[in-house]
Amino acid sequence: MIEALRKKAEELLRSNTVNVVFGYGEGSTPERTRPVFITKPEDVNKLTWNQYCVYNLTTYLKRQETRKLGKPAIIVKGCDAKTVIVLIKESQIKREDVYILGVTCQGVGEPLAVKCKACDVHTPRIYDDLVGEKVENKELSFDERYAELDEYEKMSEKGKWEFWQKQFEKCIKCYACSNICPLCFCDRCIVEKNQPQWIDPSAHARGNLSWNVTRAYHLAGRCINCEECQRVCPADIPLNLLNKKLAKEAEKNFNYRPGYNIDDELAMSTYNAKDNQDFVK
């Protein structure tokens, strides 16, 4: 599979189909990989693929520094490809401006990442070329998709409040969660605005709560569950638990799953008279 990836990357660069390939390279230890940006055909041997390719490289599609490299080919797993669909739907990238090198995947991480335990996109749902033997995507039931929330949802309202207060107390406001998120792309984040000051920038209880809750709401109906925010959090806050809860509510109320079908209208930017109105008080 590695050789197939390298061969395809070399072909794309030599033919000038793309100017750069976003992929994975070997890390500082055998258990780590790192993002690499290949611009020369002779450098494709720097690409690798293994179970440690956990990162969602689509975050680089939004960055000015990498956009300057020209048209990219990007290596995506099934989960990452969902981000590409959301970015296209939200007019952040044009389909013709990115070459999607899909890879089939049976899960990443050692131990297996939590997101992979409820994965139903082992083959990306969008790609220009697919590397690896195509795997049939078997849809999981609604309950299976959100089984990760079972224990959390058993808590009382008071218990949930205390749980999140305790978690958010650990936040140091480093903003790694938003920097890594491929779907946080505002030129100026709400946390940077001070007229008015929507979110207190200090790392104390009130500011931490408003930051983390606001961020989660901004991802409601958009987050594709790549878990990157949780992976990079130095305080080990289970941020994806919050994201997944909002994803569950979005699917339950709007029958919408972000990144699954490029023809679906976005849940939070369209109105349907048949939408559930029960939440309107």
The other form holds:
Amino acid sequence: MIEALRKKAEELLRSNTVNVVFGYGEGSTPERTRPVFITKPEDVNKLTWNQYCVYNLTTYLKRQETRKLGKPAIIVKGCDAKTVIVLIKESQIKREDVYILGVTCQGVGEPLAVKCKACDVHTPRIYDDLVGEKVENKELSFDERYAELDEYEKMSEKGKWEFWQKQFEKCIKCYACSNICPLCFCDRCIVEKNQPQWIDPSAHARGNLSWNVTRAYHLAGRCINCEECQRVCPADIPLNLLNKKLAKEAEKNFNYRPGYNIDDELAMSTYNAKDNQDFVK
Amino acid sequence: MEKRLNKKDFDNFITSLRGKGYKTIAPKKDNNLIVLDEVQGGGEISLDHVITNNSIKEFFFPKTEKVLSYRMEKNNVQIEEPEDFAVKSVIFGSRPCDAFSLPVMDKVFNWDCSDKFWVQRREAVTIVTIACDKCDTYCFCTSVGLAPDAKGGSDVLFTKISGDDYVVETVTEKGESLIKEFEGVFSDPLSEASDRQVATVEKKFEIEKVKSWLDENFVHTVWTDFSLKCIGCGACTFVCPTCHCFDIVDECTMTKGDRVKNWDGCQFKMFTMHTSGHNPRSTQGERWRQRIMHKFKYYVEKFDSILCVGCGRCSRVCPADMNISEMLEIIATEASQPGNKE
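Having looked at the form predicted on its own, could you now put up the form predicted together with its partner chain?
Next comes the full complex, and the chain you just saw is listed first.
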């Protein structure tokens, strides 16, 4: 699989189909990989593929430094590919400006990432080329897809409030969660605006609550569950629990799953008289 | 002064400290993290880790703190300053790298003005360090002039010997008087010298070469190349025991408010953004260069100290696996190969 990836990357660079390949390279330890940006065909040996390729590389589609490298081919797992669909739908990239190099995946992380336990996209749903043997994607029921919320939803309202207060207390406001998020693409985040100051920048109870809740709300009906926010949090806050809960509500209310079909209309920015809320009518 | 203490008596030490009104802070487990935090007894203390996830700095320079409150009435402004922020405490079981960050940071917090929050807390807190008996691939204290059993910044140093015994050495007068105050807790040192269990931390680069290369290479492709994967968050600076940048904000209504000091970091795009919209460090490469230059050139020139203790936390938490010792190895190698300059 690694050889096939390298060969494909080399081909794309040699033929000038793309200027750069966003992929995975060896990391600081054998249990870690890191993003690499290959611009020369002779460097494709830096690419690797293994169970530690947890990153969602589509976040580099938003960063000015990596955009400058020219047209990218981007290596995506099934979950990451959903981001590309959302980014296209939200007019952040044009379909023809990115070469999607899909890889089939049986799960990443050690221990296995939570998202992988309920994976229904072992084979990406969008790609220009696919590396790895095609795996039939499982159809999972609504309940199966949101099973990780079962324990959380059993908590009382008071219990949930106390749980999040305790979690947010740990937040150090490093903003790794939003900087890593491929769908947090605003050039200037609301937390950086101070006239008016919508969100207290201080890492105290009020500031941390307003930041974390606002971040999650901005992803409602958009988050594709790559879990990157949670992976990178140095304070070990289970941020994806919030995202997942909001995704569940969005799906329940709008019958919409972000990133699954490029023809679907977006939940949050599409008017539909059939929506079940009165205010849209 | 040298004493001895067995692990089973750590609880006695902590309880005795608390009995005399000391706040006790030590490494303890919190889900997947090991954090320096307040402990009520020795049973809570974690010893089986390389280093705590949080650094020692937050006990002197917290992530957020009110520096004053104000109230405006007509032409009159009333200011209220916080008191009692320096609590008599013992930090027990911090690592030698963390302890060493304190004298390094003393220099900047006592520079053109004396930061009373830092200074008073430094006086109120006694540092009892435990030497590292293990390390990991991210540790590089020996490359920046320290050691897993370095004494600088500690008031007392514990070093593991056979069994669960620790040699207890006082380093400063403050440490000496602390151990004297609780003399009953400790045993006498063994008559024969015993093997100390201290980690072997591999030296990764020659720090002198780093400085001389930085002097010549403000402009170099390595800055952009290395930082391409950087996502521009502040995780590295916030977990760093020596990063000390902060921002001041007013949290206020029309007539009253709090002036608050918050951690800030040079890796954020907004950090150097001018009101005009111009940003003198407009790319991540420039921001990454700043982090390295500040630690290994500017601070050295200004205060004669390296602003890095080799704890490796920045590399452990980096969402994109940016590894600072790898950067420094690249620089030291470049320095050994003259002619590579851009």
